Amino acid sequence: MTKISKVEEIKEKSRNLRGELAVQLRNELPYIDKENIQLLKFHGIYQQDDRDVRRIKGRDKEWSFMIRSRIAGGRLTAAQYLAHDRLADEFGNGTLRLTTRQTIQLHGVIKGQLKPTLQLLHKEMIIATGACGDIVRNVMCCPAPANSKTDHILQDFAHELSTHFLPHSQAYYEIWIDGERQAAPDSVQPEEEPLYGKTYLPRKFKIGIAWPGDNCVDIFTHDVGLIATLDSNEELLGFNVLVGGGLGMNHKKKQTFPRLADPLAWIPKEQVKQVLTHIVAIQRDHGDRENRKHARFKYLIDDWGIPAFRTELERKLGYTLDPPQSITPMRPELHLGWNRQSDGRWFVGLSVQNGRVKDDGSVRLKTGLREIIETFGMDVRLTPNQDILLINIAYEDRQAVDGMILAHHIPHEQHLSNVRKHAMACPALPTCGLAVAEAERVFPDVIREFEILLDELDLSRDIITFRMTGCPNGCARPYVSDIGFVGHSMDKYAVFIGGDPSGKRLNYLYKDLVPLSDLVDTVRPLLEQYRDLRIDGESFGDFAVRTRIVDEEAIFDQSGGSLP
């Protein structure tokens, strides 16, 4: 018998994700046991404890839960956004966290309040099932309604794919929404899962959809990326399909690495669902179920290679795929400020520092957003850069919206530095169980130091992307940034440099175990060289690779690659 990991065993005997969750919810303990927290993730929930409290001698762990909504393409109605806002105050820690996958996380929910929170979200047609776990996660899509008449079609594709890849299991609805079967969970007969089977996927699976030329979704970092292709009338024809992206790794396991996706094929729009279903099925059947560190789809692609994978996919499909078409050069759009929509209305993009929606001193972001959305009833889009777009605004309402933004001291993008607008950090400490270092809580101060340095070096007009994570799993996509800080131990970081702003090149390890207090001084000489020696129009990442300022002894092999 083939050896499988402990998590695979848990999934196999879970009766399609039910396990003993219903029983666990009825006991008096403030937490869920170790086996069932693996299943809890499939329901969009992570169990966490406050590690600041944990460090206080004599204190028990302070348990709480994070709920992540599944919001395909980051698209929300006003009512759906406002429901999250109310629940953050009623059951959470009073803040919303916008994620890099265009969703919302509610933090600080205690066990007894999980069910009412999910039920209230359900009333607004928001679910959490499938936002986490070993299945196809939230499907991302360019959020801007400004490109052409085709932008809503891409959003519709994201929603259609998101629905298609939801598990068939009714466990989420039984346990959290209806609750009718909780009294006798063993009597429930598991449903058929025609795609996922009894053990679902070996690991999480991520899909993103990009507009031609716009890489706001970091399209090369997904397990499957779809780049739209249009005809001369801007009608959608189909997609270039990319496969094998993913950014998680482990500092101590060199066989793990971030990887960018490779072009696989071009497919007409009518074949998208069929082709992606077979791609997911191949990962289901051939992904590593023994070693979870090697279970992501990117490792299957890396082990097999594109020709072998394409052959297997075509065998399953029963037809030959067209080769990929040329890909339009891409750049990372933020979609901030005022922009005209394709339908003649307007949207405004507001920068949200590290995705945390809260009132902080005079900047009343959470209150301001709530009052603006309540007043005008506009829809909302969440961006892959953790920002927010208020959309479908009539021209005559622009001045009033701007007045409310100003009254709540919410900064417009022209009042923010380039480095701050492009920066991203993950939540990390104190609640993320994987974090080994700080990220969100310290990054604003780090960015402030870099703002001062870039002003001093006359580089403040340049776009240099900085990203920070509290562990090497890459939630803030640090491995494609110009400069990435990745937590390695308490208050120490691996510094990566040389990413490509278009997302087509990973950065490289420059120095490891750099103390938080030394990050700016460590990078300063590199920025000075960039100022003095760059070619006109050259990005920092391009400069770092061209001039070999990367410490080549520190470079580890990423996806079999070497320094270009």
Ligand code: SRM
Given for the second form:
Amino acid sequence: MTKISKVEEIKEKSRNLRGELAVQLRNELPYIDKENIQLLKFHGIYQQDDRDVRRIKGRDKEWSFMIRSRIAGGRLTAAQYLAHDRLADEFGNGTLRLTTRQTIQLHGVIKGQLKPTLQLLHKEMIIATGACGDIVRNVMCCPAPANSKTDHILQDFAHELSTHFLPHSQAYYEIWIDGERQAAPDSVQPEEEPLYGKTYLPRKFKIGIAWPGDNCVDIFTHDVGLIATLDSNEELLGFNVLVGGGLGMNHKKKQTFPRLADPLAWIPKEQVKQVLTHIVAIQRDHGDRENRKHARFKYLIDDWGIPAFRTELERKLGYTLDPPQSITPMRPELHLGWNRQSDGRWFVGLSVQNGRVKDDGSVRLKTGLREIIETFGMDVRLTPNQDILLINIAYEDRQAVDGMILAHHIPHEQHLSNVRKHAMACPALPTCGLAVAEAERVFPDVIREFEILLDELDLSRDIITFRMTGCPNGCARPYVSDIGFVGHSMDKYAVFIGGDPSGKRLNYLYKDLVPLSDLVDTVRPLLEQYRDLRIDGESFGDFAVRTRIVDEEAIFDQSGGSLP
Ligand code: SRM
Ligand code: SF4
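Let's see the other form, the form predicted in complex with ligand SRM, since the form predicted on its own is already up.
Next comes the full complex, this chain leading.
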């Protein structure tokens, strides 16, 4: 007899995600109990405790909550951005965290202030449900408004999909917004879950949308990736659909692994919603509900193979799918600096180190962004590289915007090294309960050391992507970078080498359990070889694989050490 996982039981008896949340919010305790924190995630909230405090003997855990907003395609109005900025100061830890999936996290909100925070966000039409939990998460989409004359079509489509896959349960509005159902158009829906049913999906499910050639969303890493295809007039025709991407793994368990999505079919734009709904339904019905470590859609695809999956999908659809069309080679894009939009206005992309919006010494990023956005009222887009774009700027306002950027000492991209602009780290300690090592807090210094090394080796003009995470879950997508540092135990990292800038190859484990202080010395000889032996135009990742510094055989063989 099969035994479903504990989380499945919790979902099933939750009365559509209500559980005991309303009751627990009313008690005096600073935390929510174990069962209900599982449901909390469906409401866009994670319970956390300060890991620095946890280590101090005799001190009680310091509980707080992280709220993740649902921001499809990273698209925000000025008022929505400013609401997050205000709430971070009023109820959070004074910083905003831009995420690798184009959303904003508020950290450090205490239990009694969850409701007011969510209510104020709701006033600005921002909800947190749909950002977390075993459902389709925030749909990602290239944020750049400059790509083509049809750029808004993909952004609008990301919103449409994100809304389409929202849970129908009204629990979020009842619990946090006091039953008010008027303001969010998404909320006026019947109280049943035609797609998700009582137990929702076996695991989180992620969708990303890309323009041909532009891999800013790391399109091969999603459960489902959609790459647009256009006609010669740049009209959207449809999408190449990729299935089965996902990055989370566990250092010691070979049966868990990162996986890139495979091309499945080409689908005309009119059919995409229907096809995606059936794909999600197949995962709902056949995904693993016993073992959450094997429950992501990538394992279903890996176990079944593409032909069997396509057959089942076609059976459900009642028609045959077209084969995938050829995929334009993808480039890693950041969309930073000043760029002209297709409508004649301008946008400026500003790099945000590890997505953390804060004032730090003379660099007043948080204040600067607030004042610029308040003054000009421009819309905002968040990028998959944890950066921010200020968009729809009139030509004549450019100088004044630049003046304010300068006055707050916010660096323009031309003043940042390539390695720093392209680097990403996850939050890890002290907020993430799953972290086994530091990431965001130590990465700026690690990058500084690499800046010096790359200068010394005359490689600073090259684009080499470095990413760091505090555990193997892969939140900063380290397994597609040229060089990934993945926390394995306190202060020790697995070093992954050889990702492909176009996103079509995972990197390989090069060395495990490398102390933080040895990361630079471990990578130095490889960079020296790259400088001396590379072929013209060859990326670092391609070089590492061609010269067999790393290869497929290596990926798991060297792992060991403590589990997260
Ligand atoms: Fe993540 C869990 C942060 C993108 C794979 N992730 C977590 C949690 C919520 C820890 C937890 O469950 O208690 C982290 C909260 C830390 C904190 O203090 O904020 C966390 N993940 C993040 C963010 C904030 C990292 C960042 O630097 O921006 C990203 C939020 C995205 C968003 O707005 O929705 C974030 N997480 C990702 C990505 C990248 C992506 O989706 O493009 C991945 C890899 C792709 C994938 O899903 O396979 C990712 N996060 C995970 C996993 C591993 C899932 C798996 O299949 O094994 C976990 C753990 C889990 O789900 O059990 C996790
Ligand atoms: Fe936490 Fe691990 Fe994700 Fe980093 S990669 S945020 S440590 S779950």
